[in-house]
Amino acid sequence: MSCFSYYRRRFLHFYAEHEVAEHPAVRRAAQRLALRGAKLVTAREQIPKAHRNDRTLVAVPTRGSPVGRCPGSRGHICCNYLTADLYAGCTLGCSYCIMQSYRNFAPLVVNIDTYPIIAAVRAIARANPGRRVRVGTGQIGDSLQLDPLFGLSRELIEAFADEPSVELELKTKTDFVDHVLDVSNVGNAIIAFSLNPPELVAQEEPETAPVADRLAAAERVAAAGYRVAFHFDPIIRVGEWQAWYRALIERLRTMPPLRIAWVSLGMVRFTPALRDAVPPRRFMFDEFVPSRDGKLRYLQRERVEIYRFMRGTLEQALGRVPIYLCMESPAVWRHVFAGARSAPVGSLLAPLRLPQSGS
């Protein structure tokens, strides 16, 4: 995707709260959108109702706790990922996206000030000596979809370059990486790509970058000194899914295994609210059962079979790379990794201590 023509076509309105109106990132975004400036509001509620949709961007000060824990799922193992929400909302149109069932403010929100995030992550690193601090910005929005406009990820990459324990992960379904390729010291920053076979991307991820473009972007960032990660999440069992995923994983052989930080696997899952909120999808007619967290998943034995297929295929293509499961039960972890050559990211499973604000 060509990012700036995409932005000018996709977004019609740009608002900023008064506190951040003169922030360099706001002025930069307005220029790149070919606007004279952002329209100023005291609070987001002042945005006209006709503009409260996903054709609108809103820049706001970073408020509240700038870094938190991934919410995880009750009864399932959590990898203790920390989240920093630079960008809230997404327009990439994935049919399975859980945000469709709970976001109640449709414009895309940009938390414009990175300093609170930087300070909070450094405090967490000091409070957990000897531990890896893994933090990402892709929990409630795509890390890079809007980033060439605002340039906020670069500030985080450069700030954490001298923090050896901090692993900043930028997760995306775009190929918008060129604006961070010239960072001189990337430290432990990781650029991660969510992947599904092209056949599923065409059906379920209509506005994302083609898989070939994501993989080409992964090669560019690896050449620029970053490590990369791949997230097969959600894995969807539909059509010729085994042949599709095997062919996709084969395409990863061109990536140097030592540049791959980790691979995550997650099964398609959704709440009853999401099922009711979106038009029926082909994959939703499979057999699903309620789990402890209230989400609908494939039967446990079927999930284990799918994960073992994925794990074995990844081992054949990449050898020993760290693999972990997203939002899965301890029983599934045991069955999937019994006798595995790949290395689960077990060291991440102990929770980090989050210091209180001001400590």
Contents of the next structure:
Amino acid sequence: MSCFSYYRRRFLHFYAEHEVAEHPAVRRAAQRLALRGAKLVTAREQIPKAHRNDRTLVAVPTRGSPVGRCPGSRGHICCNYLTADLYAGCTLGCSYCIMQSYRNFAPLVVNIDTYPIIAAVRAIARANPGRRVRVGTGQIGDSLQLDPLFGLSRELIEAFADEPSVELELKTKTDFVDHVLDVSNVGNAIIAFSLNPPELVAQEEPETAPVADRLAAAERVAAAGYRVAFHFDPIIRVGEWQAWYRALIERLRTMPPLRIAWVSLGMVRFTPALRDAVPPRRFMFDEFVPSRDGKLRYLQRERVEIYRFMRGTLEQALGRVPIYLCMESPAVWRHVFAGARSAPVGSLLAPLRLPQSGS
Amino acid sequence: MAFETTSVPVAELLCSPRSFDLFSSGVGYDESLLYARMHPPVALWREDVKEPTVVWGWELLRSLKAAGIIAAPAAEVVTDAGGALELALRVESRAGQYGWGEILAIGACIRHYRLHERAAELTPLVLGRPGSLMQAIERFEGLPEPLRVLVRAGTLDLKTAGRGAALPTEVAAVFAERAADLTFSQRRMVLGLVYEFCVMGQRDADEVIAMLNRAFETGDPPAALRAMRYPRLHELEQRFRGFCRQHLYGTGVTLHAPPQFEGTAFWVQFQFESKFQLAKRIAALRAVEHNCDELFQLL
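What would the structure be for the form predicted in complex with its partner chain, given that what you showed me was the form predicted on its own?
Expanding to the full complex; the earlier chain stays at the top.
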């Protein structure tokens, strides 16, 4: 994807709340969208109804708690990831995206001010001496889809470069990385790519970058000094899935293993509400049963088999890279990692202390 | 609001345009009360110089005629068509209790007088909850005819039947034919599974009809269809039941697997009233212990 022509084609309206009208990132984005400026509103509710769709961008001040815990899932092990919502919403159109069932505001929201995030993460790092603080911006939006427009990730990367315990993860399904390749000190920043076999991408992730482009982007960021991460999430058992995933993992052999910070594995899961909200998908016809958090997942025994296959294939291709599971039950963790060669990630999983805001 | 009531011949009122003949509660009127004039007045709507229209009281008028009463009290209101419909619904006052025949008649009235903009406001008076009456009507009208019959008869709810809108007509027809053999909740389960086979699984109509017929032959169609839809889970359930039958039948010990075989632990339940009973339970547990690898393979 060539990003600026993509943005001009994809987004028709750009609004900003008055409070952030003069923010450099807003001016920068307007210029890159070839606009004189953003249309100003007092609150996002003032955006005309006809423009409240995913072809509209809205820049707003960062309000509320700038950094939170990943909500995790009841009865499942959480990796204690911290989330900072720079970008809320995305237009990549993944069929399984849970946001389809709970986002009630269609325009893409950009929390434009990075300072509160930087301050909050630094406070957390100070409150947890000796601990790794993993924080990501890709929880409710793609970390990099809009980033070449606004340039907010660079501010975070540079701010945390001198925080040795902070691992900032920018997670994406795009190949929009070139705007951060010239950051001189990347510290512990990690650029992470969500991966699925091209056969699945074509069916279920229609507007994401082709896998080959994502992998090429991964090589570029690794060459620029970043560590990379790969997220196989959601893993979907459909068609020739084993051959597809094996071939995809083989393509990671070109990555220097020491530059791989971690690999996460997550099985496809969705709420009954999501299943009812989206057009019927063939993969949803598989056998899904309710788990303890109410989400539908494959049978536990079968998830274990799939994870073991993925773990074994990854270990063959990449050797000893840290692998963890996303939102999985203790039983599955135990079955998957019994006797595993994968590097232990246990220390990552202990909860961090989050100081009260202002402390 | 005060209305002046006048006495109008029943025969004259029955000649009024029928666009508001909407309600058929089926309850009827007690003749003795009719003779005693213990009934509400007929509501008439006058928009302009035209003759007034009966907007409420058609059932009452038919009962009066049947009872040989020749005049009825009538109250006239001057308003627009939307106001007239609202008045009719408020006098009838059966929100949430209308049958589909009545709901469709109300929808036809809304279409006839082009009251779509007021439909949302009228919805609670009809459905007893907020929402969109016209959308509900469109959903109903989009159903295959066999499912419309079930919804109209109250044997299937509209939400569940809505899934049936995507079914091939021949599948919907087979389902509707056999629906009488099922309870209300079984109908919902079966239709949900049939929807999954047809729409999500993209199975062809003949195959789904064959499955439905096989399921009905078992005597427990929901369970049979569920086993077809979830064969792997069904196999685990069968193996678990087989284990319990083989090792615990008649021992007084009940073994439970975690729901959907999701978890790490099984649990047992028993009670005893004597040393002999306790020894029997413990012996049964020993049998479980010796064979428990079979159990853990299920998780």
